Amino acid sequence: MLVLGLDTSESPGSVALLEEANLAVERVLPEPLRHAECLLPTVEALLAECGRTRDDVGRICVNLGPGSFTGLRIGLATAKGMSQARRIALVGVDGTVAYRQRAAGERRICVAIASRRDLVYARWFSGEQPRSETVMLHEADLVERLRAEKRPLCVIGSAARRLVDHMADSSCVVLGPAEALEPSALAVARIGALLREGRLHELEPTYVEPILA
């Protein structure tokens, strides 16, 4: 079966073709933050260049977030669009998943996404299983908690370089694998190809409000 991934959670979209062992594809869009125009494009070049149709396309995975409100709504509107039009199956991904499927081998990570302003959206998770929900965080009382890990600890996500620049001085805290430093269609696609199905007029992005204490 041949999935659809779609990532427009930040700035640098990106989709991608995904099919069992024979085919994994990703292409990020042209332009940054212009996700409405470049979106729909990509996917029709991306499909040609593989020699397919969207008639081929059996699922379609998209990121619910966290990320920006704007790109959120765009991507998942595109989505159910398709889904809509051809009857293909569609399903929502956990964007701090994505991230967290790209760094292999990593018992304690932290998922760092930026967000606007000096804000991140995190989420920390030991092994596969989340041991937090997603918090939207002032980037200076993020890395506050960081400081007072004890414990090796990854970061990755976005923000996670910049973070990790702040903590020069910590033996605990290290920046996780490069491929887990972005987000990725691929890896939404791989995500959801391995979920249920969701039911299209319940699925809607992921939206965080800030802790500001």
Contents of the next structure:
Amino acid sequence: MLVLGLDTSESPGSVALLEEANLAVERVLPEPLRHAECLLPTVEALLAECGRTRDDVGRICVNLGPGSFTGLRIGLATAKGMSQARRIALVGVDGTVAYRQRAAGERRICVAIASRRDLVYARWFSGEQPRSETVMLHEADLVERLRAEKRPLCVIGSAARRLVDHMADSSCVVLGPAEALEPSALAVARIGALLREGRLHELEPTYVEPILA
Amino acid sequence: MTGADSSLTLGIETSCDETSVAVLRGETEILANIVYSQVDLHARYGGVVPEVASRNHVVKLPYIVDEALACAGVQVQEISLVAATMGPGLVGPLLVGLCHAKGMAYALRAPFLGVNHLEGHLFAHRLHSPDVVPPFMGLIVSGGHTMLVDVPRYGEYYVVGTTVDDAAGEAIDKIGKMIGMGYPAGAKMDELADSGDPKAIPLPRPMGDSPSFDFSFSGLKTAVLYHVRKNPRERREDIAASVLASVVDVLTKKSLEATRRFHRHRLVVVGGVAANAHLRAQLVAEGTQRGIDVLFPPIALCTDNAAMIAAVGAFRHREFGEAHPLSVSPNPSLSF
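Now show me the form predicted in complex with its partner chain; what you just gave was the form predicted alone.
Up next: the whole complex, starting with the chain shown before.
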């Protein structure tokens, strides 16, 4: 079955196609911050390149966040529309788990996803298991928390590089593998391919923060 | 009838705080027009909060699509055109409807059209009275817009005047909030005004004597504020009646004058404020005196709804062969 992965949670966004052992391709959206314009044209281009059509897609996996609220809604609304029109199975994937899967060998992990200004979404994992919910922190507070680490910890996610730059004096905190430092629709597709189908109507982005009105 | 006349258009409208989906057969037959209003969600904030609206649209929209299809008694694969509002409006809410619509059109292999919400308002008239065709003068008056548009024929529009600051409905809501009516204030203001004296407070008629057809309503709010500070015991009924008298006077005078100046014999009034009983009464009375037919589509078509969006989509697709690429994105400040 052909699985379509969508990730518009951050910039750059990406789309991916995955089919068991046959196919695993990813394409980065050409223009950052223009997810709504680029998403479907990029899906169409990638399908054509792989000799497939939209009618072959049997499952859509979409990154539910955390990330940019607007970006998350662009991906999810597009996925819901496609799913609703042709009853294509839809699966929402937690963005922290999609990062976590790409640092396979590591035991203790902190996923750090850049938010606006100096804010970072953070979640800790022990092996495969999350040790916390995703929280939002000021970068300085997260740096302080990471400095206090006494055991080896691998930092991944889009904010990891920036964080680890502040950690030159720490012997415990290390930067994760390059493939785990950027969002990836292929990682979303790989995880979503194994999950149970979600309920189209109930899927919502993971906002983490309440609304500040 | 040809095959094209029975084709089905799905319309989606999410430009503000209404989640609406419609199914249209041909260009004017409404099979379903479901409107879910989030107004209660926003009432406690005293106005529409874009982030609240966006979050709500992404959850509600699939339900409303299902409901519209069920109400119309059609299968989704029978839809041959998808249309969604692309502006003007709030960018977050617009994105949700537009992306959902594009996703559906893409999967269905149906053409997609992004629709101008303002043109949609004018099509409320076409849905209700397909045989009463342009030319006419259109008055679009709502919480977001106050605009006079000359319509020589559908698809051709000339903006004659527009608000330079607040929309009429926005001014009414802000004044309502100021005197403790809660949000939204339109209906309540209309009701209170019935038992108030419209001459109680001498409010200005903003730009009422200006030769231009533009409007300005923000000064009215300031005038009420100063008056209420000086006269804290003023009856709310009298405030409501005086505010509406000012707004309705200006709207009536300019709309009828614009209609005459452009040699039109009909004025079509659309948008949420078209529901206002005082505006209706005065426009009809003064219009009749001047030989102008003043037409109000039913209120359900005047307020934000997806049938009017589907109607524009179906018309433009047939008339101009119009369809948009999937790269189309919202334009929050779209005009004519």
